[in-house]
Structure formats: C-alpha cells, structure tokens
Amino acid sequence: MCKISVFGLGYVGCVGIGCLSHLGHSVVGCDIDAGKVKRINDGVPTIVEREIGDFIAEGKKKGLISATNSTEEAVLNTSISLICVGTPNSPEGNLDLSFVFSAVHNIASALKLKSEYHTIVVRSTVPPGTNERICSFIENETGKKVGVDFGVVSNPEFLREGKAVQDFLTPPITVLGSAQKKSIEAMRSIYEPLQADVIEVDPKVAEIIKFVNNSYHALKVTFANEIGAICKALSIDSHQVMNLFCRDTQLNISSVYFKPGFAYGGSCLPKDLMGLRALARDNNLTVPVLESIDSSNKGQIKRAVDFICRKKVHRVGIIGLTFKSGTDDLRNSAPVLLAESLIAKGMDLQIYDRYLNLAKESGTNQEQIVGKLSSLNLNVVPTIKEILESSELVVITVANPEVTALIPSYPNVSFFDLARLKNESVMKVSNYEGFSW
C-alpha cells in the first residue's frame, strides 16, 4: 500500500482518489474548497460518474480516504503527491498554469520540513517543460536536491467523463515522464495492478501526448461529421460508410501514415481528396477539414525549402524523386515539387533515384519517365556517389540503406532527411538533421 496525496478534488482528483483507494492505497486529498474537502471527508464524491460514489464510500468506510486544506498535513503524511488542479486556457489559448505552481509552491513549503524522499506527480494538462521548471523551482525553493530528496514524474490522464473509472482502471497505456528513477519506480507500484503497459518516455514527450491525443479526437470526430454531411446530401448511410471504414484496421484504424515526415503524393491520395472535395461543394457543403489538408501538405513542401534555403547553400542532391520509396511513379510527388522549388531558388541539383534507375535499365515506363524528366529540366544521375562528392546538401527523401552506409564517409555534407532514416547511431552525427524530428 502507497501513501498519496491528491491535490485537487475537481474531476482527475476525486476519479483518482476513489479509484487508487479501490486499489487498495491510503489516499489523502487536499483542496482549498473545505466544501470539497468535506463531502470526501464524509465519503461523498464531490462530482457526478458512473461508479465513482461506491468507489468513495467505499475507501472511506474503510479508512483509505481523507480529505484536509493542509498542504502540509499532506505532504507530510505521505510519500506521493499527485497534482491534479485546472489548467485552463487564457485568452490567447495558453494554458494557465497558475493553480498548478500554486500547488507546488505549497508542497515545496511542506518539503521544506520533511526529510524522506518525496515524489511529485503532474497529472494536469501541461505544456512540454513544466516538470523541469518544476523541478527547478523546487530546488530553489527548498535547497533540496532533485533526485536525491525529491523527484517529478509527469504523468497524464486519459479519461473520458462518463467512462473516467473504467478509463483510469483498464487504460490503454500508462504514461511516465522523469529523469529519476526512483519516481518512476515509486509510480510504476502504483500501476502495477492495472495490467496496462507502463511506458517510461522523455518528460516532454509525456507532457505533450494529452495534447496530441485530444486534437486527434477533436479531428476524428469532425472529419466524421464532414463525411456525414456529405453522405446525408446524396442520400447514403453515413454510418455504414464509418463502420466499413472502421473495418479497415490494416491501413484505416492503424499506426500507418502516423509517423511525421514528408507530404504526401502519388496518383490516389490527391485525386480522391479532390474528388471528394468536389462532391461537396456540387452539394453547397462547406468542409474545411478537408479543404485544408491538400494547403497543410504544400505546407510541410514549403517547410522543407525554407530549411534548406536558411542553409545558404548552392550544390543540392536529391535521394528519391518518386512519390514514394519502391515505384518509379512521378505522378504528384512532393520530390518533384520539391525539386523543382530549389530550381527555381537558383540552385544546382542533382538527383539520384535507384526505382527510376532500375525503369530505365528495364524499359518499364521509359517514355513517361523520360519525358517527364525532361520537362521537368532534371539532372539524374546513376549513383548515389555523384551526389554525395558534389554536393553541399543532401536530401534524402526515401530510407535509401545505401546512404545510410555512406553518411559516416561524408563528413563535409550536410545530411537532410524527409524519411526518417532507420539507423540511431547515423541520426546522432552532427552533419544529420530530421525534417519533423
């Protein structure tokens, strides 16, 4: 059994002080609202989900629950303490991060007089590096050593209001963000019982999942709605279209197409977004989900010359021109386009592409590729060498093993990747750099 305290008794405290208790652990809660601090003291839930009263009855029947607004009866009587307050939005969209140092600069009070290590967890929502700023002001504050007598974990929830109890006991995954091990560990006890895999990962990388995983919710659900709309004015079941599609956990429902790197292209992706913009606009529907990916993709091109012209250089190679790796197809590829920007920047290109290199020697699509090179106005070459000893720069557009070999031997090249090459050790040299990592 742990000893927590859980500051905050809004919606993500008083969830997770019913269900820690119902995990068996001592759970103190501390909020300055002594109207909240009395219903848990009188084992009632200070909101309304499913579960959530048996759960604080429960604990508080058995002398696992109490509620006080001393921060340091608090800190003092236990060896945890989750941060669980508000962070709301400011004006201009920033989270307000008031209530969250309010809290700790009243725990760092109550450290102060304690000399047992103590562990710190951030569950409310924060922006990537709080957890070092917190572990800074702590230091400050109490002449303590991080590490040594304190320790900050970041550690996010992911529950649905409604479904907050099943969410907190059976979660997907458990997230832990700290450079201190003994945190980790002290948190990793806690989750133990609740079978999911514990992930330890960088604070930053902690702080900023709730995030991504919230505008990614925000985003399903209004791609659905477009797709609805849309489906609803020529007469189809929109959820038939939604349950196939969700059928679809090969490519649909997967992690395929979620790694950040280049824009899309090809003969599919492109048409098919515009033929479905079309349909709605032949309908009087606006959709700017959808009007706004093919902007978004031209975006990310974009992003990829601003890089490269801030380099100041003249010699470029390119590595892969096709849409994608494994096809000679030119069709709308980011590459391309890509290519012919740097050109019209002034600068001097050449490209090597091993699936274009293998059409030509077999014949297939000779004529296309030919022709669209030379309109195109661009010079391939037939090796991966003639790019890398006359160039400055180098994109790589495709996870060529080839260039992967090669760039330890380049040291005087600058090594820009769109593809994100599969090799650690290649990504630490100091001449590499990722496009979106």
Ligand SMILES: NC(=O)c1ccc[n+]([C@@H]2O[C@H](COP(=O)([O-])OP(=O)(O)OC[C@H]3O[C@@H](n4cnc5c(N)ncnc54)[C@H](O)[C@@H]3O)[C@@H](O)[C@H]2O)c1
The other form holds:
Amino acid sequence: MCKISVFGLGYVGCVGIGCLSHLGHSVVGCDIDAGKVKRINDGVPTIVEREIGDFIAEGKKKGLISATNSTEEAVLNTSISLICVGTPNSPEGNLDLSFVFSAVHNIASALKLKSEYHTIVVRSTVPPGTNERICSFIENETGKKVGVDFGVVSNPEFLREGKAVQDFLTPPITVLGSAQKKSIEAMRSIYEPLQADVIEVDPKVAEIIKFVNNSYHALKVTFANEIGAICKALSIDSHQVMNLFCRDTQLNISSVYFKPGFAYGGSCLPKDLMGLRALARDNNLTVPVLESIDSSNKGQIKRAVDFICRKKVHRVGIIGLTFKSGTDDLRNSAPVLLAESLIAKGMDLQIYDRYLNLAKESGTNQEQIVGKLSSLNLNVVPTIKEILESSELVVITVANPEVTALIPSYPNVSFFDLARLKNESVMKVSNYEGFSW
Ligand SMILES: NC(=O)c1ccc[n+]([C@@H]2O[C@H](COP(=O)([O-])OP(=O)(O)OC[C@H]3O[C@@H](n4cnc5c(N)ncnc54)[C@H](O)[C@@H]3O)[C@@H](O)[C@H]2O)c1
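Return one more block: the form predicted together with the named molecule, after the form predicted on its own shown previously.
Below is the entire complex, every chain and molecule, led by the chain shown above.
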C-alpha cells in the first residue's frame, strides 16, 4: 500500500482517489475548493461519473480516503503527490500552467518541512519541458536536490469522461517519464495491479503524447464526419463505409503511414484524394479536413526545400527519385517535386535511383521515365559513389542500405535524411540530420 496525495479534486483527481483507494492505496485529496474537500470527506464524489460514487464511499468506509485544503497535511502524510489541477487554454491558446505552478509552489513549501524523499507526479496535461521547469522550481524554492530529495514524474492521464473509472483501471498503456529512477519505481508499484504495459519514456515524450492523442482523436471525428456528409449526399450508408474502413487493420487501423518523414505522392493518393474532394464540391459540401491534406503535404516538401536552402549549398545529390522505394513510378513523386524546386533555386543536382537504373537497364517503362527525366533536365547517375564524390549535401528519400554503409566514409558531405535510415549509429554522426526527428 502506498500513501498518495492528490492535488485537484475535479474529474481526474476524483477518479484518481476513488480508483487508487480501490487498488488498496491510502489517499489524501487536496483542493483549494472547500466544497470539494467537504464532499470527499463526506464520502461523495465531486463529479458525476459511472461507478465513482461506490468507489469513493467504499474508500471512505475503509478509512483509505480523506481530503484537506492543507498542502502541508497532504504532503507530510504521503510519499507521492499527484498533480491533477486544471490547465485551461490562455487567450493565445497555450495551456495556462498557473494552477500547476501554484500547486507546485505549495508542495515545495511543505517539502521544506520534510526530510524523506518525495515524488511529484504530473497527471495534468502540460506542454513539453514542464517536468524540467518543475524540477528547477522546487530546487530553487527548497534548496533540495532533484534525484536525491525528490523526483518528478510525467504520467499523463488517458481517461475519458463517462468511462473514466474503466479507463483508469484498464488504460491502453501507462506512460512514465522521469530522470529519477526512484520515482519511476514508486509509480510502477502503484500501478502494479493494472494489466497495462508501463512504458518509460523521456519526460518530454510523456508530456506531448496527450496532445498528440487528443489531436488525433479530434481528427478521427472530423474525418469520419466529412466522410459521413459525402456519403449522405450520395445516398450511401456512411456507417457501412466506416465499418468496412475499420475492418482493414493492415493499412487503415494500423501503424502503417504513421512514421514522420517525407511527403506522400504516387499515382493513387493524390489522385483519389482530389477525386473525393471533387465529389464533395459537386454536392456543395465544405470538407476542410480533406481540403487541408494536400496543402499540408506540399508544406512538407517546402519544409525540405527551405532546410536545404538554409544550408547554402550548390551541389546537391538526391538518392531516390521515384515516389517510394521498390518502384520505378515517377508519377506525382514528391522527390521529383523537391528536385524541381531545387533546380528552380539554381542548385546543381545529381540523382541516383536504383529502380530507375534497373528500369533503364531492362527497358521497362522507358517512355515515361526518359520523357520525365529529360523534361526536367535531371541528371541521373549510375552509382551512389558518383553522387557522394561530387555533392556538398545528399538528400536521402529512400532508406537505402547502400547509402547507410557509405555515410561514415564521407565526413565532408552533409546527409539530409527524409526516409529515416534504419541504423541508429549512422543517425548519430555529426554530418547527418533527420527531417522530422
Ligand atoms: N477531464 C478529463 O477527461 C481529462 C482527461 C485526461 C486529462 N485531463 C487533464 O487533467 C487536468 C485536470 O482536468 P480536470 O478535468 O480534472 O480539471 P477540473 O477543472 O475538473 O479540476 C481541477 C481541480 O483543481 C483544483 N485546483 C486548482 N488549483 C489548485 C491548487 N493549487 N491546489 C489544489 N487544487 C487546485 C480546482 O479547484 C479543481 O477542483 C487537466 O490538465 C486536463 O487537461 C483531463
């Protein structure tokens, strides 16, 4: 059994104390709102949520739950403090951390009266870097040393209102981010009875994941709604469509396409997306999510061009020109668009593409390839070495093992990787830079 204090008795805090007591821990709730403190001390929840009434009543009856408005009382009687206070948007849209830092300030004041190690856990949604800020803040306020006297863990909460108890007790994963092993171990022991995998990550990863999750959930809802609008206009059952969509767990509901990297291209994605937008337009429908996809994709190409321009280089090599590895197809290829932009900026380009060379050798697809290359005036060379020996910067658009092996031999060439080579040691050399990582 652990002794835990919970700061903030709103949705996250109330569910937290109910569920933690259900797991057998002794929990002290702390809130600046006297009404919420009283409710918990009366054994009733501060929110309306399935099952939580029973959990709070049961915890109270077993003597595992109490509440106070005294931070000192909460901190001095526990070894772990969970921060579950609100982080509303500021007028500019940032998350306002004033409640978080007011709670941290109070916890720090109480820590001055304590000699035992204490763990502070951030369950509120906070921007990346907050964990570090809290560590420095407490060190400055108390003179204590992070890792010696206290630790700070980023442990985002994934619950959904309405299913909060179920989500707390059966989370998809449990994420812990901290540089203090002792605090990580303390949190592991709290969550031991839960089935979920506990994943240790860098604190900034733990902090940003909640923003990423929620933004993606919002994207899912709006995407499905736009598909619904188009289907309805065409008298198609949108639920049958989306049920079918979800049945494809290889490409649709899967990790495929979720790797940050270069823009998409090819003969299908751009064409069919444009076709779907045309169907919406023909039915007088506005579909901003679908309409924004192409401009986001072009933005990714522009980001790559801007990066290369900032390097102030003239001789640039590109490894991989087709729209993806394993094909000789140049239709709507993002590397071709990149090459065109670089030529327009006056750069001297050399290109190597294994599959174009294979196609040239075998004579397949000749007309399309030769026509495209000569219309763009692109110089395709037969070996990678030719590029490496004549370029100041080499852009990698395909995760080619040939180039991975050669990078260490060319320390004076800068490598700009759009494809994410599958080799961690190469990614650490100083003349290598990844695009979106
Ligand atoms: N509501 C959700 O479904 C949900 C899910 C996951 C994560 N989150 C995140 O968790 C955090 C809390 O959300 P919520 O919905 O529980 O907020 P809430 O507004 O319901 O509760 C926040 C509580 O914190 C209290 N508080 C403010 N300053 C305090 C202080 N210095 N000391 C003690 N208590 C203090 C408030 O009085 C209030 O009771 C937010 O960052 C939110 O984004 C919320």
